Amino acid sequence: MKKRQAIWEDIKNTASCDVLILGGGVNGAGLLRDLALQGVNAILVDKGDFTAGASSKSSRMIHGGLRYLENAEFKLVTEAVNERNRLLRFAPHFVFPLRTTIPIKSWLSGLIKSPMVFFGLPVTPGGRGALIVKMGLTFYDLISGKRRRTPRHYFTLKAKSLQTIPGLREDIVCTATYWDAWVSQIERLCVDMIDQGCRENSTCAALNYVTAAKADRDAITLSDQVTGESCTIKPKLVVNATGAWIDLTNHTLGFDSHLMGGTKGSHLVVDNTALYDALGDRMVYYEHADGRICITFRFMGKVIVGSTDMRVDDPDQAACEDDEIDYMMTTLKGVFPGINLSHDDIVFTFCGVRPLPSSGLDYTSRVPRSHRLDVAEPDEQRSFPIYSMIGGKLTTFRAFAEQATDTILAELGKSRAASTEEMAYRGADDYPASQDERQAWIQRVAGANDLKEQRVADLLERYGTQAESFAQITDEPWRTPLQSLPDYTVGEIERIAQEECVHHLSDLVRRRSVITMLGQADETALTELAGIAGAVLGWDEARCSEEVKLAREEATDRK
């Protein structure tokens, strides 16, 4: 990306554009990338940092939505499984297969309740026995067909299940195992998509910390929260991709909508050796007594536990509350009664708001997870339409962007010039296909560039095969590890700060990396990082201290 100030100057000097995208989460980023490939002049702005909403605060699951079969969302599940498989193929540096195991307490439970849920009758979901799970997993496997990227499901009887997963509850009859996927750094994937879009199409631009202050008949006023400057831009159409904030954004644009009914999902990141060892390479996907589905799986040396599903009116106020922490620890105790998890094991908590449509349903788990594009046509006060991206899942962002792009192209009278269906994400080209090939790639790059293998492995994890170009940089800062976080170098932090629209230290540690998420954002690390980033961004000593304070608060405020 260009430097932030240069991007703002470009936007200020742009009197009009084809599409103005509001929201820099995964849906907005995916849409910008797709539109850019079609030659559409698109500008994306976000009132905060890129991915600061639900995208960086999700469960990190890339999944087909097994439980949505119970709600008869077959189209969504089919789409999600296909998109999961695409991500496994075209983003292998960020998205990985995940063996998933379901502990099952009975053979026949749910034979009455599940059909009632399926037909929309007012009952609470839950109590799914082996037969119901078998039916769901069989359909799940059938969807993949020839595009399969993961093994088929299987069942394991009680004795072997308890032997395989130490500490698992003993009142089960069997376990069912199937495969989904998880994403390591969705933040980096989003930043890469934004950067790719702007590089592919020089008429496109994206900037964080810019608000849509108001809408006049033909133009929208944009306000840069960094410089305090404003400008107006005339779009042919606007896309509201602000997720749970859609109704609030529409109100700012001059009309009231009641499209959203978001629910918050809180998660824990814990450092507990017993739980880490018990899970191994699998996620345990379990049902609590209240029917709520919960998950726990390894994440980059730690363990994620989640999640809650609670209605929230104001997404800006959503936070992980004490009672939610207690709830998640209770659910985990229910499935791993022999493992002691304490509050001291928690290294980070986070809370995201799912961009679900308004439904009026009593049970949040039954709110549809599908997506749609809602249009507010031009009227006497506004000459351009506003399209709102409603719903969706992390897994299906590409498909949603594709569908939205096709609608937008029709509105603009243009044809699709390129498809993203078979397009690799940056860093995926020639990515090693197996562990042996990965190790050989690391050894080759390390040997050719006089680097330790662990350093190359760290770069590969963060940037995919782009790592080789970074490994070739011999400047001293690129070879100088941080004292507090030796898996990063000074040069790497300087590059992120300068080239990825970093404005706050929290952008760097929370939304350009997983430093905060892994519990590494302590005072020492933040002070060192602020000094490096601040030297690039022109921060004085007082600004550095303030940024450390703000980043530390974000690491501990449970949002």
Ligand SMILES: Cc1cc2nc3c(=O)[nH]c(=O)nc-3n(C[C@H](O)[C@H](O)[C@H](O)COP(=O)(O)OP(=O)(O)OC[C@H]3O[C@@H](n4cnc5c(N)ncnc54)[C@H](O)[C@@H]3O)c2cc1C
Contents of the next structure:
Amino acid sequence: MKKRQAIWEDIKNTASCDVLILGGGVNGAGLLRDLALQGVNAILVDKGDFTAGASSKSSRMIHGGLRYLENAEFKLVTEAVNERNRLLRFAPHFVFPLRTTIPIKSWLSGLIKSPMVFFGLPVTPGGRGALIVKMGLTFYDLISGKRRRTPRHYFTLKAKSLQTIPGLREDIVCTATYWDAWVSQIERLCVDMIDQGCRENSTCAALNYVTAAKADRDAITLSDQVTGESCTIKPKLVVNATGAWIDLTNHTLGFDSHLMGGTKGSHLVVDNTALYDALGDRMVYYEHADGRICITFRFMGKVIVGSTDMRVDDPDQAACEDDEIDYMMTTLKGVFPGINLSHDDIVFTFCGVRPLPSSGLDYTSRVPRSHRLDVAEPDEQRSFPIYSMIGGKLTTFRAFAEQATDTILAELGKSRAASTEEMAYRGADDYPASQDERQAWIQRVAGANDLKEQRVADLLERYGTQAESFAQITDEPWRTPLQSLPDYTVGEIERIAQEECVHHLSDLVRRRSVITMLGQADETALTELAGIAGAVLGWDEARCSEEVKLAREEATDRK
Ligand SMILES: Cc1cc2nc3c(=O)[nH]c(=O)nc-3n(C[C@H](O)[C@H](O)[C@H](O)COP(=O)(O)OP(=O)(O)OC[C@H]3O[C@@H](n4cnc5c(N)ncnc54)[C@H](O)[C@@H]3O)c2cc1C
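Got the form predicted on its own; any chance of the form predicted together with this ligand too?
Shown next: the complete complex, the earlier chain at its head.
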């Protein structure tokens, strides 16, 4: 990526563009990449940092959405399973299969309730017994069909289940196990997509910390919060990919919409060895007494626990409240009564707002999770249409971007030049296909570059096979580990700060890496990181201190 100032200069000098994308979450980033590949001149801006919204605050499951079958969302589940399989294949450095186990308390319950939910009758979902789960999983396996990249489901009786998962509640009759997937670093995948789009098509640009407002009939004013400068741009069309902020953004653009009905979801990251060991390679997917589905799985040495589902009006104010933490701890203790868990185990708490469409439904879990493109046609006040990307999942961003791109190409009178269906993400080329191959890759690269195997493994985890080019750098900063976080090197942090549009320290620790998420953003680490990033970004001592304070606040504000 070009340096931030150079990108802003490019944008300032652009009088017009084909498409102006507002929002740099997974949907905006995926769209920029797809449009760029078609030769469309697209500019993306985000009012905050890239992926500052739901995309970095989700449960990180790459899944078909087993529970959406109960809501009869077959089209979504089929599309999501196909996209999950594609991500497993084309982003194998970030997306991994996830064995998923459901503890089940009865054989037959739910036989009346689940069909009622299925037919849209007003009952709270919940109480799903083994037979209902079996029906769902059989269908789930069928959808995967020949393109399956994961094993089929199986059931395990109580005694064996309790033996395999220590600490699990004992009032179960059996467990059901199936496979989905999870994504380790969606933030890096988004930045990679933005970078790929801008590299492949030099007429494209993307910048964070830029706000947009309607200027005139055919123009938008863009304001850079970093330099304080503004410019106007005339787009042929605008895409509003601002997730939960869609209605607020449309209001800023001069018209009122009532498209969104977001719900917030909070998660905990916990450090508890007994839970970590009990989970092993599996996610436990469990139902609370209120019928809500919760999840817990290993995340890069810690454990993620989630999530809640509550309506919110202002996405900027959404934060995890004390009662949500208590709810998640209580449900977790309910499913793992044999494990000692305490609030002191929590190392990080975060909260995101699902960009769900507005609906009059009482139960938030029944709001459709599918996506759609809504268009506000030009009118007397505005010469360009505004397309709003509503809803969707992390899992389905590529398909949504493809559908939006096709609509936009038709509007621009262009045709598709390249498909993203079978396109590998950066770092996926020649990625080792098995654990043995992975180990051989690490040994080869470590041996060839005089590095420890653990260092190469860390680089592979963060950058896929692009790690090899970083391993080859012998400059001193690239060989100097951080004192506070020795699995990073000075050179690596300098590169991210300089080349990935980092403006605040929190961008670096929260959205270019998982340092904050893993509870590592303490004062000492942040001070060291601010010194390194600040040296390349020109921060003086006062700015470094301010950045440490801001990053610390962001690590503890439960947003
Ligand atoms: C708690 C939770 C759990 C979830 N779990 C999963 C899951 O396990 N699997 C899954 O597939 N999906 C999951 N999702 C859904 C998924 O995260 C979202 O559907 C997806 O991230 C939406 O992406 P987006 O780009 O539309 O929105 P966002 O990621 O929210 O991005 C919107 C961007 O727009 C920017 N913005 C806002 N206003 C403006 C403006 N006026 N101008 C410019 N930019 C602006 C914001 O800063 C933000 O960066 C979950 C979501 C939540 C909240």
